[in-house]
Structures are given as C-alpha cells and as structure tokens.
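One chain is shown next in structure tokens, namely the form predicted alone.
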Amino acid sequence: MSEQEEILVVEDDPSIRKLIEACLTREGHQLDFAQDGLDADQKLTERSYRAVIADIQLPGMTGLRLLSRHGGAGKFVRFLMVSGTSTIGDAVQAMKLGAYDFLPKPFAPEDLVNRVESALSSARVEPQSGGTVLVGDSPAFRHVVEQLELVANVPTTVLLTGETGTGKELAARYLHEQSPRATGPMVSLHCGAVPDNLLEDELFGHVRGAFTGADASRQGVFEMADKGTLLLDEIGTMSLSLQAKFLRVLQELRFRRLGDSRERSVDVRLVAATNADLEDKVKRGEFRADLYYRLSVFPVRLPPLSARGRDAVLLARHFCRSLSRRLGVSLKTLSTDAEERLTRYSWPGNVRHLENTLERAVIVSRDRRVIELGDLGMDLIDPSAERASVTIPDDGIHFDTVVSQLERDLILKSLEISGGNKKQAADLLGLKRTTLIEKLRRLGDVSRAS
C-alpha cells in the first residue's frame, strides 16, 4: 500500500459506501474498504492508515471496539466514527475512547470531505508532548513509551541501552518533557566526543585560575542542568578515575568546580545513555561495578529498527515530511514497492540510517512527487548487496581485480535498474554523470554490455 491508500472506509451499507467513495475520490484521496469490524481489524493490524472512517453499528466488531483496540490517544490513525442509529450517548463513548470526531447520517458530502481533511492534517503530525516526536506503533516501541511514560513522573536514575542510532537522544528529550522538570533545561553531553582529561572540567566547571587558561569561571553541565535533565551519552567511555568522582557527585548530588574549595549542590536527574555492554565492562574491570548499578535503576533498551517492523514505513513517511520541508521541496510520498523494501531492509545503522537514506531519495528523486525503489540506494535496491561479504583466501587476492568487477557489478547493476538511462544510474550510484561516463569508457566491456 503506498502512502496515498490512506483512508480505511469500514461500512456494511453499499449505497453509503459509494457515497463515501465518490465524495472522497474526487478530492484526490486514495481508499482502502472493510465491509466489516473483523475485516477491519485484521487490516488495521497489518498495513497503516492515516484515517479510519468507521460506522458505530457494524457486523462482527461494533465500530467502539474496532476504535478501542486501534484508535485513540498516541495511535497515529484517526478514527471519524459516523452513525444513522447510534444515540448521543454512543458519540460521547466514542470521543471518550479518542475518536478523531462524530458524524452523524445522513450528512453533507462537503461536511464529509472537510470533516476527512481536518483529521488527515492532524494526522500528519505524529503523537508529541513538548515538541519532541516519537513515531512508532510496534508492540516493541509501545513498550518503550510506556515504560518512559511510568518513570517520567520520579526523579530516578534512568539508564536507556541500544545499538547506535537507536533514538537514545530522543527517548531521554521526551522523558524530560513528560517530566515535572519539562520547564528546566535538557543538557545533554557526549562523553565519548571530550578527551578524558577535559570531560571533568564539561561535567563540573571551573573557578577562574583553576589552571593555565582560565581566564573565567565556567559552569560546567551539572550546573546548567540545574532543576531539569542532565544526558550524559556514551557514558561507557568515562575512564575510571574520573568514574570515582561522578560516583559521589551522583549520590550527593554536590561537587566541586574545579581549583574550587566550595561545594555547590545541584538538583539534576540523570539520564545516561550508551551502546556499549556495561555489564561486560564491568566484568572486564573497565567501569565500576558500584556506578553501574547506581545508573541502572530503571534500565530501558531501545530495540534495533529492524524489530520494529512496520514502524520504518511510519518513520519514513514522518521523515518524507520533515525533510521536505528542510530541503525545501515539494511533498514526498513513497511508492508500494520502497514502502515494503523498507521494511523489509535489516537497518544496520537503525533510525539514523533510515533518516539519512530518506534525505537522499528526497534529493535524487528531484521534482517527482513520489519516492520509488530505485530512489532508496543500491544497498536497499538489491537485497542480495545486504548480505555481501568478503572473503580472502589463504593465497591471497589481487586487490585491483576484485576492486574493478565490484565497479563493473555496481554499474551493470545501475544500468539495469534505470533501463540504460546513464543520469539515472549515475544518480543511484551517487556519480555525477560525467563521472559516470568515464568509467564506462574506462570499463569498455560495461559499456558494451549496458
């Protein structure tokens, strides 16, 4: 299903659903149809929709139920739930169980059509608190939410796991602005990206003289985090001795500024992040058993995207939009076929790669409007590139040789998927076109077979 089939129309009466098809096609929208509650739900459980137009009164799953078990607050999908028989009672229910909005039969095509268009473009904005978006509706990002959701609301220590690119910066901004600290300050520090004996002076500041080059006072982040949230990312690369300190300061939440003799208190709730396994490190002797368990009072692991199944589809059709915007072009949509390769794709990078993949098939598919298969990148083209490896016999190889059939492979395999239009296959490589033709003439056999 492309991203334009947004519209899901679950109602038993023939003469309504055409009314509803007409109205509906017309102004350009592309419908999906359940002529029943169980067609429905079992659609709703496989493919996204960005509205749900569902009568109250329906055979095998009353319309209630199908909106309770896929509509409502923080679900993507709005639900417009319409009714000829159904009392003011059943439209208070609905609203209750986060319906978009009621319309009652028999209604105006125009009352219908701008009833669609105000629940679309809500639509189009996924569920947020305080600015920061979180896209996803898989039972493994659901579980992510609500357990930031249960901690939000306590000042405990908050320890968020995942391979790179999971989204660990954004989990802990929407944990602060769920928080009673959503008013204060989000400081986040990368600790990784700070030499070591640097990282003491970002974490706690300094008085001026402290060292040569001090010239000022300077507050460091546990201060400027002050009655709000303090990230600390990849907080596995601490070194030991400087582990020690930040292990009292975490408990007593008081320090020093470095060349400092007074103690300053702050009131900061932490949050770390990090892809490494603390566990092992610490079995290694490489992070201190007792910092360990202090950060991880409320451990929470962010799956990899490729646990997430659909949720690349809503990330990437999210991404569509934003990157539009920034890019400044006009809206991108995405075809059937790059829809399903995307999720089907292992995202080895996670929701970064996903982002930086979109960017540029919203670049290389210029002024098309929709995004296609050939858009995404050869890895995501071929599924067999995903599983390429390499391998080196004991003899050796010729590095040359090997470099110029993986040129000559790419190339053919550009040639094919663009029908022989050499701008296209130089725009799926990431060639300019003149670079293209240079290597054609270089490799004359590519030329001759493409």
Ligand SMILES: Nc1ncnc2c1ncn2[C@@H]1O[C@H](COP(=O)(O)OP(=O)(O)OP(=O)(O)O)[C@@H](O)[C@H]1O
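The term rigid core refers to the maximal set of C-alpha atoms that superpose within 1.5 Å between the two forms. All values derive from a computational prediction rather than experimental measurement. Positions refer to the first chain, counted from 1. First, how it differs from the form predicted in complex with the named molecule.
- Taking 2 Å as the criterion, Gly228 does not count as shifted between the two forms: its C-alpha moves by less than this amount when the rigid core is aligned.
- Core-superposed comparison between the two forms: CA of Asp111 displaced by 2 Å or more.
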Contents of the next structure:
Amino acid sequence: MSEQEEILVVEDDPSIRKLIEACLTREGHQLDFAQDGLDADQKLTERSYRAVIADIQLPGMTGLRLLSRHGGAGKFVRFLMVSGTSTIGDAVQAMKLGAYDFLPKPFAPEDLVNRVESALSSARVEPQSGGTVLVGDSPAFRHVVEQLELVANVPTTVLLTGETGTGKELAARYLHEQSPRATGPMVSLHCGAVPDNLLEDELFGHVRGAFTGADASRQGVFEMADKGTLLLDEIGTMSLSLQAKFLRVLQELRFRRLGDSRERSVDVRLVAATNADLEDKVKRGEFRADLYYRLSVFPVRLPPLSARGRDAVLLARHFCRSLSRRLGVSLKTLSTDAEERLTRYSWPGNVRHLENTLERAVIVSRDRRVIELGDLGMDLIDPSAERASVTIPDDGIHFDTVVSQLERDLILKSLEISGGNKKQAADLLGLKRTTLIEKLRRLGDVSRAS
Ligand SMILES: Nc1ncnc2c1ncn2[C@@H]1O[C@H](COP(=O)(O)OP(=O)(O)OP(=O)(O)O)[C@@H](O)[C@H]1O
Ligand SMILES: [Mg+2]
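If the one shown is the form predicted alone, what is the structure of the form predicted in complex with the named molecule?
And the full complex, kicking off with our chain again.
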C-alpha cells in the first residue's frame, strides 16, 4: 500500500517544504521530494505516485505544465496545486487542467492533511460548477425535474434509478446544486469500482495502524462530504455484510473510522444511484429489504430516452452546441431527416449513446454545416439493422463460428455505445465487468492468432 500511496512534493521554498513534511509524515504519509519542475517531471516519468503536491511557480518547469503533462482526467495520480501568489486565474486554469484541488498559501496544516487524505481516496470531489443543465421537455422528464426540485430543499435520501446512460449522475449533481448544500462539497463514489474489502475503508476511512499497511490515517467519503452531498453510485453492488453496517450508520448517523474508538457524526445528504432493479435484488436475497426501504424514501426514476419523445432532438441540438465548442469546429445543425430518425431510434445506451453518436457525427460530417442522416452511423440509418437477423442458408452454418461472431459483434457494439467504458459495456450486455474483460482478452488472442 505504501508503495502506491507515496506523495511527491514539488516545492522550492525550503520552509514550506518543511511544513508539508512535518504535517504529512506525522500522519504517516510517505513522501518523496523534487526541488524543481524538471526534477519532478523526471520522477513522474519514472515511477508512479498516488498524489502530487506542487507549487505553481517553480523553477525549470511550472506546476501547471507538470500538471498538464502528468495529471488530469483519466490519470491515476492526483494533483494538489499550491500557490503563494495565486490569482483566481491560476486556480481556474489548474482546475481546467484537471487538478484535483487548489490550496492557496498560507494554509492551515489540518487543511492540507484533509485535502491530501481526500486526494488519496478513490472517491471524486466534484469541482464546484453550479451550471448543470438538464435538457428535456417531455412530460416524463419534466416530472423528474419537478421531483428533484421538490426534494432539493430537504436533506432526505434520494434513490436515483434508471438504465445506463439515462442521466442519474447528472441528476445527482443538479440536486446538489439546487439544494442549500450547493456551497458544500459534492463527493461521489462508484461502489462497483471498489473491491468489496476496500469499500468499507472508502466509506468510513481508517486511523493509522487500523490494519496492516494502514501507515496513515485517511478520511472516508462520509467525512469528505460533510455539509454537502454524497453520491453512492451503483449501490446495488454492495455486499450483504457491508449493507448491514451501512444501514446502521444511516439509522444512527454516526460512524467510526476503521480501528478508531471515536464516533463521528456528519451532516450529509445521501443520494444513491443504481441501474440494477433493487426490488428484484431484494426478492433474490441479494439486497437487504430494510436497507432498500431506507434508501427509497424518495425514489426518482430516470426514464429511458426512448420514452422521452422529442427530447432526443433537444438533447442532440444541445450536444451539437457543446461538442462543436469542445472539438473546436463551427456550430453544426441537424437535417430534418436526421432529427426525425433520432426520435424513432431505440437508444439502448440512452443519453450517453446519443452523445457519443453526435460526437462521431460532428467529426464525420467534416466541414459541412449540416449533419445528415448518413452521418449518424449505420444502425441509425437502417432501422432494420437494430434487430439481429437470423438466416440459415441451405447448406447450413458452422454454429460455433456464427455464435462467436455474434458475441464479438455484441461486445464491440457495447463498447462503441459506452464510448469504451468497459463497466458500462458489461452492464449493457448484462455481464460482469470481469467477464467482459476476459472475453475481450480472448478476442484479442484470437485476432492475433488469425
Ligand atoms: N437531461 C440531460 N441533459 C443533458 N445531458 C445529459 C442529460 N442526461 C444525461 N446527460 C449526459 O449524458 C451522459 C450520461 O449521463 P450520466 O453519466 O449522468 O448517466 P448515468 O445514468 O449515471 O449512467 P450510468 O448508469 O451508465 O452510470 C453524461 O455525459 C451526461 O452529461
Ligand atoms: Mg452513472
């Protein structure tokens, strides 16, 4: 664990370096140091750290340049930027480049420790945006927004359900922003992405020495989300034994860090999200009924996109605007034919599927201003292609070859819909993520061999 948790400190001011060293080693964190940007660049190229604390003004290479080379979205290592002469512009740029957090100097030691502990967690603290827009005007979607606005002002637990890609995470963010907690943190933890034995630690944190390898104390998401909103995504994947503990915490609103005798209480609004049918899981004995009732005080179901009528067109126009901006191309519009087809398609991957389809369409339409039906991709042009057609020629087929071809096509299609996200692709196929990965590996072996 310590091998992974090492933190690289890049700071040229010796007094600040000493201060950081004193507060973090006291908590048991293992630190490595770089004197300047170039030294840090080399260290980050050679080995992996869990977190980097970097000053923005550094000799050699600036902290922001380091961040853009080694940090940001999709990277394992999290950057905590510190700055003495910081301007709002620096902070905004650091966050845009994907910094995990920004800390102006001078800082209080506990503040540094707390932020580092949160950076070492698998959870995500959402950058404060405030600008979440929910696009949609269909009665089914308007009902969702009304319910979110209704419950925003009270701290009641909300259970968001709906198929993959229907906007559960976005709805949770909207709820947070509309609530009096908007100035507090929004923390989200993907329960399915954390192995079960570590989930308890992620939820409640631990104190130093709680278990072998617990060299440093660490906050859990409940503490990180104090005075804010905690989104527990894919709650249906939690094991039965952890469900029991979790229920107790929800009832008493108090918990202990692992290995700690002290009880803590926090003020958190819990939002749980799932694309699994929890009621069905309860029936099958995979989810505790009492926890289900506790979570579903205020359930909000995100309807599938195919049940939202012309919302697909409103969303497509919205994505045209945002994608054109993001991809740096001039604003595109959709032809009437294309819009017509969008409302009739079944959208198995829902809004995310639509967003990915539009991104590809914006690219393949090249410098044309109008996105035509033909730019939307094969299965959208030809409605019959949605259903797999089964034909057996007179001279028969080779069963295994046809089945493995179909398996391959389904896997590739699901990855296309999910934009390469294996967890979502597996969900679309009703497979476990590990099963999908195993199948992908075999596909790779087959294509290399052939
Ligand atoms: N009503 C909406 N307006 C604008 N964008 C939306 C809307 N609903 C979803 N999106 C966008 O669609 C994508 C998928 O949404 P989100 O991640 O919230 O879905 P989800 O239900 O959490 O999916 P999953 O179950 O796979 O985790 C995101 O990029 C989100 O911003
Ligand atoms: Mg989600």
